[in-house]
Structure formats: structure tokens, C-alpha cells
Amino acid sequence: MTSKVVVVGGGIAGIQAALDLGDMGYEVHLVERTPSIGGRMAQLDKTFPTNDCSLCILSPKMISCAGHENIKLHTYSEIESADGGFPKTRVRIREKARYVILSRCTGCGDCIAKCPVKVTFEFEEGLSKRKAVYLPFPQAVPRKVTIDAEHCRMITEGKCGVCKKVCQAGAIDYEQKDSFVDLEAGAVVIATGFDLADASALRQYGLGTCKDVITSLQLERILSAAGPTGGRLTRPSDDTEPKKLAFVQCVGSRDSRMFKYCSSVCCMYATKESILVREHVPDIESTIFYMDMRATGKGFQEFVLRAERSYGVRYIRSRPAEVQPASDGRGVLVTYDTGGGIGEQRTEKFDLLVLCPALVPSKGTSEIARILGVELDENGFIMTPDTRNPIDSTKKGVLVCGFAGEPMDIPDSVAQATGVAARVAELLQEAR
């Protein structure tokens, strides 16, 4: 029997499991599609209920994740294959090219500064540029670049050559290929997270069409100090600050016509960030439309009602239904049935609209699933059908924990994780 153990994903829910399956003694290979580990919790300014920063929380783990003398990074990868079954699992890891030799790059950032093209850059959700040669962002495990070879001239067309010029590391490899590794694993991780709906398809909503409708996840790197505006809170027509801000909530879930599911954190995340944008900008007046108000968690309630109370959040219980730009080109007009039941519509205007879709699974899900020979359920999420061990896959030595399972916050994410790590020491021992 073999002790090594794959996690696939390296968010908070994947870095969580490696940590405890690496303490435990377990040779663990965190496996992680995009150059860095941290997932989208890298990507939030603050953490609901606490409003604690995410990256101090968050960051601590990455570099002990990295450290860990039993776990082996495997960025920028992704599984090629897996035979075979528990507790002997054959997997082939394929670690795609970064076109920098990693153990010579020291993530000085001088190949970045001279880089001359710009593409629009994924971790900020499309609001600002990065280049060709990147950094995903500030505080990356492993803080090694990464050349975009769709992107790149030199790889592209034989022209420019730049980054390889200024690199005093000699760390520029254009020539550098695909590699490998091979691996008999006793169990493997699936904890894949979420990615956002495309709301775009709700066309009532207007994102896409009307300038200051963005999605929440835009709003988290626009809070950012580290974001695209510095920290700023603007909205994108005329860059100034909104005084009139509103939120929509279940864009796409609880939704016959797209996503059944309550994507299960969207209200409380809605209430942090309503809260954050008042230490922004003193005077905004924030207003939340849902549907139902669940805040089920530990301290939810009572920070929905601080919300309301001390920062004078207005909710209303109403789908809007239809935005439309303002006359001016700036703003959103918004048009919702006021209650009551008597059908009263109402059309108000704000200065900026953020839209709170549904979280799905992530791309590749499926295809993860697929590879390791597990069914996925109705909605996309990996199926755990066993009531008694909610973490087991429908194969037996496939687990799963966080958003790849089922829609779940931060905590309850990191608390799976580790019921995954002891769930697999279980199996583990019972298979010797």
C-alpha cells in the first residue's frame, strides 16, 4: 500500500486537506491548475463575519503548504489521467510549461517591467491589464512568473525576446515543454471550488450593457488595497464615487431557468461588503434586494442586524426586474415590485449596481470527475451519496471537500477539509 496522497485544487479547502494529510505523515501532491495556490479566497479583501483581512489569514497557510517537508506543489498542472482504483491509483500529473526554469527565477518582477504586451488580467476579474510575463498576484506561492505563450511574442511569432534580455537569473526558457510525473496514489482529493455564472445571460441586469453594474466579485477587488484602483471605491462611467450603491442577490440561483440551488454564501457576503464600502466612503446609503435573508451560520444574524442598525443597510425583499442605464450614461435606473402584494413597481435610481450570481463548480469539474471515474449530481457538484460519510465520492478512495461538493463558506470549507484528511487516514489503515 502507498501513502501518497493527491489533492486536486490548492484553495483554502485543498491547502487545508494537504496541511493536516502532511502532518499526518502522508506524502501529499497538491495539485493546482492556475501558477499560484490560494484559490478565490486569495482574491477577497475581507471574510464575513469578522471582516477579517482574507490574505492574513490565508497567506500563512500557503507558505507552510509550501514548506511542508511532505508536500509537493505540483502549480500550474493538472491531471492528465488516473487508473486503477483504491488504495493503488495510478495518476499522471501533467505540469505545463511556464517557460521559466523555476528554481532560477526569483520573482524579481524586472521581466514584468519590461514586458510590452498587455492582456486583460484574470485575478482582478477584468478590470485592469497585466502582461504577457506575470505574476498572479502580490503574495503568490510559489512567487515565480509565468509566460502566457498565447500572449507572448516570442513564442508566438519569433519576435521580441525582452523578458530573456533583462532576466539577470537566466531563468527565460522559451524552448521549455509539458513534463510529467507519475505517481500510485491511496487516495485522491477532489477540491476543485467554484467559479461564477455568467450573469451576462440575465440580460435584464444589464451587465454588460450598462457601465455600473459589476459582479461582487469585481466589488472585492475594487475594496482591495491591493486591487486594480488601489483600494478606491469608484465606479467605472466616470471613475468617481458612488453615493448610491445597491445589490442584487440569487443572479442565476434559486432559478428554474438556470441554477436550482441557493449558492448558499451570497447574503452574508452581500452584508460584509455593505459594510466595507461605508469605511470607503462615509456617506454611501447601501441597499441589499433578496429574496430570502439565510444567515444560518454562527454570528450571521447578528451581523446582518449590525448591518442594518449601524451602517444603515436598507433591505428589501424584491427581485428587481429590469435595469436600465441611466439617461445620462451614468448610474442604473432599477425597477422592482415594492411588496405588499398589491404588484406596486417602482423604478429608483443608483450609482452603481452589483450583481451577486450564482457560485457554480469550477471549470474542469467535470472533467476531473471524469478522469477519476466518479458521478457528478444534477447540479455539477461531485456526489456524495453516502449520508454517513458525506466527504466519499461514489468511489470508494475519491474524496471531496469545499465548494466542490456542495455551495459552502470559508469556515465550513477549512473544517471539511480536515474531516477529509482524518477520512482518508481512515481508509488508509483500514486498507493495510
Contents of the next structure:
Amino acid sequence: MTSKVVVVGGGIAGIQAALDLGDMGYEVHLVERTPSIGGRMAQLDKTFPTNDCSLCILSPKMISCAGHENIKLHTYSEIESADGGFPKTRVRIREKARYVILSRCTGCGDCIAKCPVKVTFEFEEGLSKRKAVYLPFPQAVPRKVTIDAEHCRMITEGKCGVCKKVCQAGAIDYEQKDSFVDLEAGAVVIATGFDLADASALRQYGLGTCKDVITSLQLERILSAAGPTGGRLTRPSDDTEPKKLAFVQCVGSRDSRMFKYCSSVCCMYATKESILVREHVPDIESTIFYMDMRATGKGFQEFVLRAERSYGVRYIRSRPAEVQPASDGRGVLVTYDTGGGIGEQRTEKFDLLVLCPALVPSKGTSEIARILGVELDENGFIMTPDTRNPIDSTKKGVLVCGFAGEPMDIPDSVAQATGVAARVAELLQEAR
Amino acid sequence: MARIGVFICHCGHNIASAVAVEEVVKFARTLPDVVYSDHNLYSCSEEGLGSIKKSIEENKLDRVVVAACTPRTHEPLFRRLCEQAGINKYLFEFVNIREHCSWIHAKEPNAATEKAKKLVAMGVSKAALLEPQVESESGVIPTAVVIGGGLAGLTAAASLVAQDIDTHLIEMEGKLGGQLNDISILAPNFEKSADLLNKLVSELKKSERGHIHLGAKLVDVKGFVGNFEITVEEEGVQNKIPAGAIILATGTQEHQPEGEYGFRKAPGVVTQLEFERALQRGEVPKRVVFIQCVGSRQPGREYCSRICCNTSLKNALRVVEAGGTAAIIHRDIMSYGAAWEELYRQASERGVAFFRYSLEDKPRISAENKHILVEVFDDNLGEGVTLHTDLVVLATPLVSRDDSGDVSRMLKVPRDKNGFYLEAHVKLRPIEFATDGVFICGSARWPSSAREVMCQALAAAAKAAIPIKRGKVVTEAITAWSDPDKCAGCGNCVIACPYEAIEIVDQDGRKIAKVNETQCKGCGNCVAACPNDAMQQRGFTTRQLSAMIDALVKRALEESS
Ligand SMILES: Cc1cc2nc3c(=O)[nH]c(=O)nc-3n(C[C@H](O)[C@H](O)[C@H](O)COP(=O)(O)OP(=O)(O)OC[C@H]3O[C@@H](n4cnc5c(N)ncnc54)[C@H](O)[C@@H]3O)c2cc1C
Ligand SMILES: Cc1cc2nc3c(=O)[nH]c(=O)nc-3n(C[C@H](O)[C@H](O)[C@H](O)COP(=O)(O)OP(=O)(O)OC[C@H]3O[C@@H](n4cnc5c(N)ncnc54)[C@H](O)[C@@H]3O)c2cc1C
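Having seen the form predicted alone, could you give me the form predicted in complex with its partner chain?
And the full complex, kicking off with our chain again.
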């Protein structure tokens, strides 16, 4: 009997599933596409409803994963193919070339300091640049650098080689090739999470055309002490502290022309962010434009009341019709319906506008669904049609947890991920 | 002489923005027994850990102090590091200079730095006196007990038996299923809940691992992870069930809105569960008005009960499908996620009417001939509306059961301010308790949809299965012990102990306290209660604590001179 389990996606859901499966005694292979595990939670500044620092609570879990006797990490890796089926799925993992010998790299950063190439930093949501050789964030696991082959001059043009020169550990290897790991898995877990919908497609909200319009995830990075501004909250147009901030909820979600579902977490994270900005600019005023304030989790309603009462957050039930740059190019003008049946429109000026875009199944979710042969639902999430077994996909032995199955917050993702361990144990017991 | 290493963490900017980290490092080097001190950008990162480990080896350190964030999240990590570097992990001392210095004194960097020095001095003085401790292992009874036979308990028990683990399901009523018995159709897929229930019950009955106890009263719970003893009374007879882990799945009850909107005064005003029962009997009224948030999201009970909007959407659709009309009067429609939002969309499309009221202006109801009149000021329209209806359904929150206080005392697990059971960590340990070996799932934790309840139940089953599959648990090393020479046998400690870990025994004709170390959780209550300084806690002895106070006073005097 095979007792190996492959977990695809190293966000909080995949990490938790790997830890519990590992604790149960299974040999777990955690496959993450980016250079580090951590997922979206690693990008967040603090987390609702208790506002503890996201990485501070995540980092110990990431490190436990790396140190766990039963967990093997495959970062910067993808599932190449999967054949056969439960309980013996032959899985091939592609470990992409990092051009860095992991066992030698110490993560000292000397190469990063000297690399001459600057490219857009995905982890910082495009707010800053990284080098072609990079570490996504300081607490990355593994804390090893990766060379981005697309931008490295040595790899693309055959000239440069600076990183190799400065690396005292001899860890750089421009000749490195992708490698493959083949194994037979008893079960496969999909935990491939979400992406943000491209809010610039909704032209009325001004992302991309007004400088002072950003996304909620960009704001998380700005608020983070380790982020692109070192935790300084300023607006893009003139680098000054905003005093009046607004959030727009349901940008592209709950919208029959775009994504008809509700992303579940935005009401709460906008509330959280509107509290957090106060720690950066004490006299800032926040306004949240919303449709329904969905504060349904444990301690959530109290959190919203606290935002309203103690932080003066203004909640306005309205979906803004239009956003335009202010005449001097600084700040934005938001036009919205004042509601109450009067049908009056009002235009108000804000220093900074934060959009909360629909959270959509990650690109990797449809890719892995195709490789594993499981069906997606009408919104593109992994389909889980069996009421009796709520985390089973359409294929036996392929399970789902976290945002890849439906929009959910961290606590629900964690609970579901732990649930995966029980379901795997049930299935593998049955296959015995 | 001890050889102490002190490591100060920047935590990125979290600490370094207020505390002058390098100054604290320099200060640490001046402290007695400190042979090495350094700082890390993130002590918890792989790089930080690697550099600490290297320093331990190079400097032959035998005790380690890390000044960083909170031991709650990070102590295990650094203890493990010490072990890897060959030091007993109890020779590690954690100093919190983030929560206690940089965060709380963010605007007073000098004071924050000075406080960090004091705390480090205290940590070092204690570290010098630390002693190695051993953790002992104990066996695990390969049986699980699930308390509560609703959807949560049934799902958890079914999973455990499928994992080949002997499982006892304890249900106080004469029947399994809990609230699901009253709910005939489950949204969002409009499936018969009886089908789901029957499946679960038959899986459990089919397995020789499953043991169902109906009409069973929970009398007592003793013991600790791996070795619990649950006393249950059935038909007047008490039975003791030994178990390695316990899952709590006792559900909730529906709030009864006495006196509100004519409830129990006027006919035609019912709660959601009462309406579910009526629908189950096939009684579908022609016109129904649902009023949401009755007794919730208002002063006195602030929380949102998560499932009531979705229940009303479901039942409004059922009324409409049967040819009737339905209106939902709400404050926000809480149809979060994909499936529930789809239900909301369907309800709107099929003609369910929605009106939005505000807390300041609640709907009013009155009787007229055979109908009920509901008046509401609709916030969206900005005008008053009067609805004629046959039935008013009050959507009231699920509240904690009247007997949950007793259960929580028996199991020694906490509840939150609303009476729901309180998990170990809201985000990262949602189905665990701080007490090892006891897990929580279902609506007893928080109102949840059937699907969510089942996911949590699986999670609880996984957590309960882990110690059972491993067959052993490691017991706490930081426990109390009583010095027989000083103990007068007064018994104050016995009263103070919340874990029933202390008893008074006879020794050489004298009565003295004795701690059962496998049951002791190291809370320290007994130490505080002891009038003779006889009770001591490992890792927190009077000598160690006095040394910390001395170090603090010394530094304060230095500062003032
Ligand atoms: C702005 C914002 C703020 C938020 N704030 C909070 C908050 O305060 N509290 C809270 O509870 N929730 C919050 N959330 C929600 C939270 O981020 C999610 O609940 C959580 O991240 C879901 O975890 P996950 O592991 O399912 O997915 P993810 O975090 O998305 O992780 C998925 C992982 O899978 C990897 N992956 C994807 N495809 C593949 C593939 N094919 N192969 C290999 N790997 C792959 C990705 O690289 C990623 O690492 C917030 C969300 C946003 C957008
Ligand atoms: C009106 C209504 C309609 C709903 N409709 C839907 C729907 O359409 N779709 C959906 O997804 N969800 C719905 N739900 C939610 C879902 O049905 C419930 O959340 C779920 O049934 C709760 O299951 P549970 O096991 O946690 O609790 P319960 O069903 O309350 O079960 C708890 C069980 O524990 C027993 N018990 C309690 N204390 C003890 C003790 N000390 N010793 C022994 N036994 C004990 C009780 O007798 C009971 O059997 C609805 C809920 C309500 C109230």
C-alpha cells in the first residue's frame, strides 16, 4: 500500500494539510509553484479579526513544514503529469531550475546586492522592483535565492555572471536543468488558492488610469513593515500621507457581468485595513463603500462595530458609479448614489482609493484540474459535488481545501485543510 | 558558570522601529554569564536560526536567551533549535520585546529600549539558573469519544470508524441527528437532510468500531490526553469509557424571542426551526414574511449568527416554488461565498421580495382579521411599506446551550463571551482547545452551514486520530512539585488546581501534597496558593523568579544613578 500524499499549493491551506498528514504518518510531498511556501497569507500585513501579524503566526508553521520528518518540500515546482488513479496515482513533479544549488546557498543576499537587473516584484504586487536573482521575502522557506531565467542577463544573453562571482558559497549554476521526481501517490490534495481579478478591466474604477487608485493587496504590502515603503503609508501621486481614504467593495464580484459570487473575505479585510491605516496615519478617515456588510464569522460583527465606534470608520451602502482623477492629478473623485431612495448622486474627493477586486480561482487551479482530470464548477473553483464528502473533488482520491474550492478566510481554510487529513486516512484505510 | 548567548531580533521593523537593537546587544554583553550576543533581522527565519545555531556551537553556549516576539507562537521553534544544537530545550529563555516594548511603547523609543534592556537582564538572570528538564512519554488509549450526535458528531464519528478507530458517540437525546431532524431540506442544493443523516448513521452502525449511546448523560470527565475517562449514565447505570481523545460536538439552541414581534402572543409568528417543522409536515402558507436579525446584531447580542439569512432564502424559495409569496426583511443579506450568493440571486429572480430595515426603525407587526400586517420602512426605497401576510418567521440567532456551562466545566474548556466554545487560536487552531486531546466542531463552536460543520468535524476527527495513531503523547515538563520538608499538608493547592492533579497523601505519618505530573499542566496556581513556599514549578522556581526581580532592581538603580 502506498502512503504518499501529494499536496499541490503551499499557501496556508496546503501547509496545514501537509502538517496534519505528516503528523498522521504519511509521507507528504508539498509542491509549490513559487520559490517559497506561504501563499497569499505571507503577503498580508495583519489578519482579522484579532489583527495579529500575519507572517508572525504563519512563519512558525512554514518552518515546521520544512523541518518535519515526514514532509518533503518541492518549491519552485509544478505537477508535470498524473496518471492512473486512486489509490495509485503516478505523479511526476517538475522541479524547475533555480540556477542555484540549494544545498550550498545560505541566503546571505550578496548576489542580490550585486545583480544589475531590476524587474517588477510580484510579491510586492508590482509596487517595487526586485533583482533577477531574488528572495521573495525575508522569512521565505526555503530561504534560498532563485534566479529568474527570463530576466537574468547571463542566462538570456550569456553576459554578466556577477552573482556567480560574488557568491562565496559557490551556489550559482547557470547550467542547471529542470529535474523530475516521480512517485506513486495514495491521494492528491489541491490547495491552489486564488488570484485577484484584474480590476483595471472595470474602467469606471480608475485602476491604471488614476494614480491614487490601488488594490487591497497592494495596501497590505504598503502597510507591512517589510513592504516596499517600509510601512510608510503614502499615496502614489505625490508620496504624501493620505488623510482621506476610501474602499470600494465588490469590484467585479457580485456582478452578473463579471464574477457573480461573493468573495467572502473582503468586507472583513477592508474593515481590518481601515483600522490598520490608523496606526500609520493617526488622523486618517476611512470610508467603506459596500453592498451588504458580511461579518458572519466568529468575532466579526464585533470587529465591524469596533471599526465604526472606536476608529470612526464610515460605512456607506452604495456602489460607486464612477471614479476620476482630481483636477490636479492628486487624489480621486468618487461619484456615488447616496441611497435611501432619493436617488441623489454625490461626488466626494478622497486622497487614496482602495479597490477590493473579486478573488478568483488561481490560474494554477484550472491547470492542476486539467492535469488531474477533475471538474471545475461554473465559477472555476474545484467542484465538490458530494454532500456526504464535502472536500472530495469529482475524482476519487483527489481532495480540495482552502480557496481553491470556494472563497473562504484563513480559519475556514485551516479547518478544511486539517479535515483533508482525516479524509485521506479514511480513503487509504478503505484501500488497504 | 553558565555560558549564555543572547540574541536580539529586529522582527523587520516590528521591534527595530522602536527598540535600538544594537544597543541592547551591547548591553547584553555586559551581563553576568553572557559570553556572546548578536542580533538578527528575523531570528525565526532560516537564516536567523542558522546563525544562532552556529553561534551556539562556536561559542560552546549552554544556555540561550532570545529577545523577540511572543513565546506563544515562537517558543517551540527556538526550543527545537536548542535541541538540534545539543542543548536541553528547557535551557532556553524567551524575552518578549515586541509586544512588551516596541509595540506598546512605539512612540517612546528611549523608554522602549531601556525596558528591553531590563527584560533582557531579567531573562539572563533566570537563564543562569535554569535546569534541564525531561519530557516523559505516555501511552494513548486507542479509542475516541464524541459528545453530541448531531451532524458534527455523526460526521466526526463516521470518519473515526472509517479510520479504523474505536469510537463512542454519546447523544443525550433518544435519537441521533440533532437540529437536522427538524430541517427537511438542506440548502444550497435542496437535498433531503434525511438522506445525509441515514448515510451517516448507517456507516456508523455498520462498523464494528462504532458504539452509539443514546439517551446518555455525560456525568464526568477525568484525565488528560491519551488517557481520559468519561463517565456516562444510561438508563440509570453509570459506565466509564476510557479514551485517548475527545471531540465536543454539542451544538446550540435557537434563541426564543419572547415578547418580540408578538412571538407567543399572536398566532402566526414563529421561529425558523418552528417553520422548518411546519414545512416538514407539509404546511406551506400562501404568504410568508421573514424578519432577520431578531435578537442579534443589536446591543446585548452583537454577533451575526451566520446561517439565518441563508435559511430564510431557502425557505422563501420553497414558499415561492409552492406558488406562494415571500418577503425577507433584513439588515444585510449574509449570503457569503459562491453557493449562498447564488441562492440569493435565485431568490431575487424568482420573485422573493427584499426590504431593508435599520436597527433604529424595526418593523412593526399587527393583526388584522385573518392576516398579519407588517409595516417596514425600507431603506433602499426610502419609504414605508405595509405587507399582508399569513405567517411571520422570526430569524433568531443560534445561542449557546443552557447546559454548556456545565459541559465546559466538566471538560475544563473555555467559552467565549457569547457562550460558544473558545478555540485555542481563532485563526490557526480553529478546532483545537488549549487543553490537549479535546477538540471542537460544529455549531457549538460557531453557527455554520452543514458543509462547514462537516469539514470541521473531519478536522476534529483528524486531530483526534493523530495521538491515537501515534500511540504515544509527550507530557508537559514544566510541572509543579511539592517539597515534603516544607509542606504542611494544608490542601490550599488541591483547591487551587483546576486539573485535579494534586492530592494529599500520607507520608511517614504526615499529610503532604503530591502532584500527579501527567495531569499537571503547569499553570502555577498551586504555587501561588501555597503559604509555605513548598510548592515549586519547574522553570519558574522561587529562586529563578527572585533572581529576575533582583536583576530588574539592579538595572533600575543603575539607571537612576
Ligand atoms: C487583501 C486581502 C486581505 C486578506 N486578509 C485576510 C485576513 O485578514 N484574515 C483572513 O482570514 N483572510 C484574509 N484574506 C483571505 C486569505 O488570504 C485566504 O483565505 C487564504 O490565503 C487562502 O489560503 P489558500 O492556501 O487556500 O490559498 P493561497 O494563499 O492563494 O495559496 C495558494 C498557493 O498555491 C500555489 N499554487 C497555485 N497554483 C499552483 C499549482 N498549479 N501548482 C503549485 N502551486 C500552486 C500558489 O503559488 C500559492 O502559494 C485576505 C485576502 C486578501 C486578498
Ligand atoms: C432553522 C435552521 C435551518 C438550517 N438550514 C440549513 C440549510 O439549509 N443548509 C445548511 O447547510 N445548514 C443549515 N442549517 C445549519 C445546520 O443544519 C446546523 O448547523 C447543523 O445541523 C448543526 O449541527 P451540530 O451537530 O453542530 O449541532 P446540533 O444539530 O445542535 O447537534 C448537537 C447534538 O448534540 C447533542 N448534545 C448536546 N449536548 C449534549 C451533551 N451534553 N451530551 C450529549 N449530547 C449532547 C444534542 O442533543 C444534539 O443532538 C440550519 C440551521 C437551522 C437552525
